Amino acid sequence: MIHSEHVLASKAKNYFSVEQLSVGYESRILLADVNFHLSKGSIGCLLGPSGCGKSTLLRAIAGFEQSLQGRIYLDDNWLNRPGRTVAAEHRNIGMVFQDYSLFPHLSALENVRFGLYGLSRPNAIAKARHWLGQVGLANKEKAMPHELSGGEQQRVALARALAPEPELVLLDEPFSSLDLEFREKLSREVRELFKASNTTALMVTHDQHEAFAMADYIGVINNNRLEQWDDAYHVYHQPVNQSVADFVGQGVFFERGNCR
């Protein structure tokens, strides 16, 4: 993988790091030697076609899958390194899934309160109400999941992930089941929410528009490799090779020796 100098120069400020990570199943390696970093409050996106391994990588970061090798580092703590793996429930990571994964028998408020088991009931309810308000659903706290639209269900899932104030939020294709117009609107709103709360986040998607609407840094995955990790501007305007240029679709790629 090729890093830009300006990305490497910020390494001292890293809050979340993945180093030489490989993921896969038994003898099949999906992604090898993955390296990238995020500073506190930054939003990253892993962009690649379906089946490229990006969701498996996200699940390994969450602790739901075992990595084959490498290290994961979050806020001065190793989550994964040779000889040590921190269990998913102890990683202080929030997860937002593609299918929302709401409890159908719980109201919106109770779904958000579910993860706040360390607080007293009054404090947990107050905090759940706060986060429902943050995602624009203050008037929906008694609604059951089947009474909510797809976008509202995803907002509840987002509030549930944010309520425990995790050190990192992971989003697995979070808007893919929504129609295009609402998907772009919600992605912008979620970015604004993350920036306002200084939340560090990493999402995966196959949709270039989502990636550029949401992310400060984008990693393009192809051919079992993270081919470029860079800020959104440089991925868009200066793809490192032809496959990145083809996938992003808007960048301009020049062969070495043809630039004057």
Second form
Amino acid sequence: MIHSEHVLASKAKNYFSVEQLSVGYESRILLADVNFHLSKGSIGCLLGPSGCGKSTLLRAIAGFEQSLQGRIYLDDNWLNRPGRTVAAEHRNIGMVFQDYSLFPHLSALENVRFGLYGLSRPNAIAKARHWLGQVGLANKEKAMPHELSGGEQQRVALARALAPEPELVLLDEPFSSLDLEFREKLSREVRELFKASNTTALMVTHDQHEAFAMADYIGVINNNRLEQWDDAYHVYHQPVNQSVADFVGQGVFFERGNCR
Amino acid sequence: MSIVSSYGTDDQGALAHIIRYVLPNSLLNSLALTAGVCLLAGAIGVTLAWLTVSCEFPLRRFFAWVLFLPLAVPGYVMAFAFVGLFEYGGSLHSMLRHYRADSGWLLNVYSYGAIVLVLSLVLYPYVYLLARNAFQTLGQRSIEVGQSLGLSVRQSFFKVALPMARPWIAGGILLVAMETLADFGTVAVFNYDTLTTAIYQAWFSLFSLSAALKIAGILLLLVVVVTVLERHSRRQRQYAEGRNAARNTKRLQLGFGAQTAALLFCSSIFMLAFVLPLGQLLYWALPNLSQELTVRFWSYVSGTVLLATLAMFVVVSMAVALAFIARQKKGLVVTSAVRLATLGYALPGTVLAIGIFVPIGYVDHWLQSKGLSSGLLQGSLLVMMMAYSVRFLAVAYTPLENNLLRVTPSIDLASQSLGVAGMAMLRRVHLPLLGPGIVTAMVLVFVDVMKELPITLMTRPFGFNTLAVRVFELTSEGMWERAALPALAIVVVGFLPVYLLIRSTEVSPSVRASK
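Having seen the form predicted on its own, could you now give me the structure of the form predicted in complex with the partner chain?
After this comes the whole thing, all chains and molecules, with the earlier chain placed first.
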């Protein structure tokens, strides 16, 4: 693991960190010794080819899967330590699934409201409305999931994950089932939404375009390990080895000083 | 199992009588009846499906869905309504005589042909349903392919669509065969001896359980053959299951003559299978309504409702448990257990009734030897529930399974990541998603138990009566006028599942319009 200086400098105010984490099965370790961290409000992206174990890593962070070893730390809490793990439903981590997984029996608004059970009914509805408006679907409250287009379902899934104001949002290949053209537009919008709400997010993808369009920090996964974790600029301009350079080189780097 | 093991025991006198006189005749009758009904119901079902899917004629949409309605009429009801219609001195004879027309040409209602006709009119909807499915999905597509290769619509139907639909048609006909072999009520009305009535007689007239078991064994063998064939046809049609119907359907434009013929055929089947029998029932029931709506009638209704409600809860809870187990654990053992549990639908009620009675008899005997009162289990609701569960578990399981397929594993994870897990997830996600399936399953089981005759008749506690049993008792004494009211009650409730079916196959005009 090689960190450039400014990443190390910010380590003191780590909000979310993964330390020496290994995931996979006893018989076959998918990813070993993964270390990275994110500060509050930043967006990270794990980039790697299909089947490299990045989705398993995301599921381990969400709590759907046991990690083999290592620790996860989020906002002053250990999520898993040897002998003790926090159940997925108590981690306060939101997730956007690859297939969106909207509840088919609930309308768009009710889907967003699902996680707001701690609030009174009017408050929950008002808040769900707010988030549905944030993703630009204020006019689709009553629509059922099957009546929405793929992009609209994606936005509902996003609003549903954001509404309970989780400490971290995970996105598993969030744009992979959308049209290429639409993908870029939506990824820009989602980035702006995260920045506006100071949301900390971690996504995984195999698409370099998506990674560079969305993320502040990018990790490149290859050969069963995290080969580089750095800000987007450094991953692109100073890849640590040839395989990172090969993988990232196919991507396009967006200059976006004006976005922050 | 008890049926198979019966081949060791013996019970000479009655057995010899049955094997010499009853068995050959009833076996032949069963086979002849099954063959005849399969042919006629198959022909009616396929023709109607072809007309309503692939041809254009006036009232096509109307017929497309009303032709499902005969499903609501149980065979034994259709049977005695037909006897009333066609019997010498019955409604049609009198009507023709009234207009001084010759009535000699009318169907002889106690002939083999009449029984085949009645059963075919009750059972053709199975073929109709499956053939419609086939023509609507792969049929339309294949017609387009045929047209692109230079065939006309008519040619491509006969050269491509019909041969491709063969597994569906075969599946429908095999269901008809299963139902015909299992039928007890219809043939009983006509006093036509088949294997099912032989089982009943051996038990209730000759009191020979071992003879009944042996006949049941033969019937079981026939049913197993049909079931294996049916499973086979189901596998053959798996490749095209789940495709959507083509959007713009290409239909054959019929000429004036052909349109008239199509209209005539559809309406005569609809008249024969639905309007006339129902009219006959009303004609009998209405004048005596005040006399028949007595306390006794309501006691049959409450008996029926009690029994069907109880069975509904028992069977549907078992099916829900089975569905969740099958979802949690996917393995060969669980899959085969589910398949075995849902195979009971193929068992004729008569076979099932005595198959369950024998082991229960042993248990009772054992209990008695332990000093408990005798007949504790025999003829109790518990035995009925066991028999119903075996017979109707598949009915309840299928809609649940279809609904549970919608709950993908990541839906569970989505709920967990929003902080909803365990019982809260069951309440807020699983049950609402299963809800429609549970309601459908409850309706289907309720109505099936209400219509069910042989199991209820043979295992009910002494003095316990339902509408179906009442209809059977009255018709076996030839008191058709009085049987009409309970029969009507059964038919009316029976419309519910037919409505659900029509809605799910989306042939009803109202569903089309709302899309």
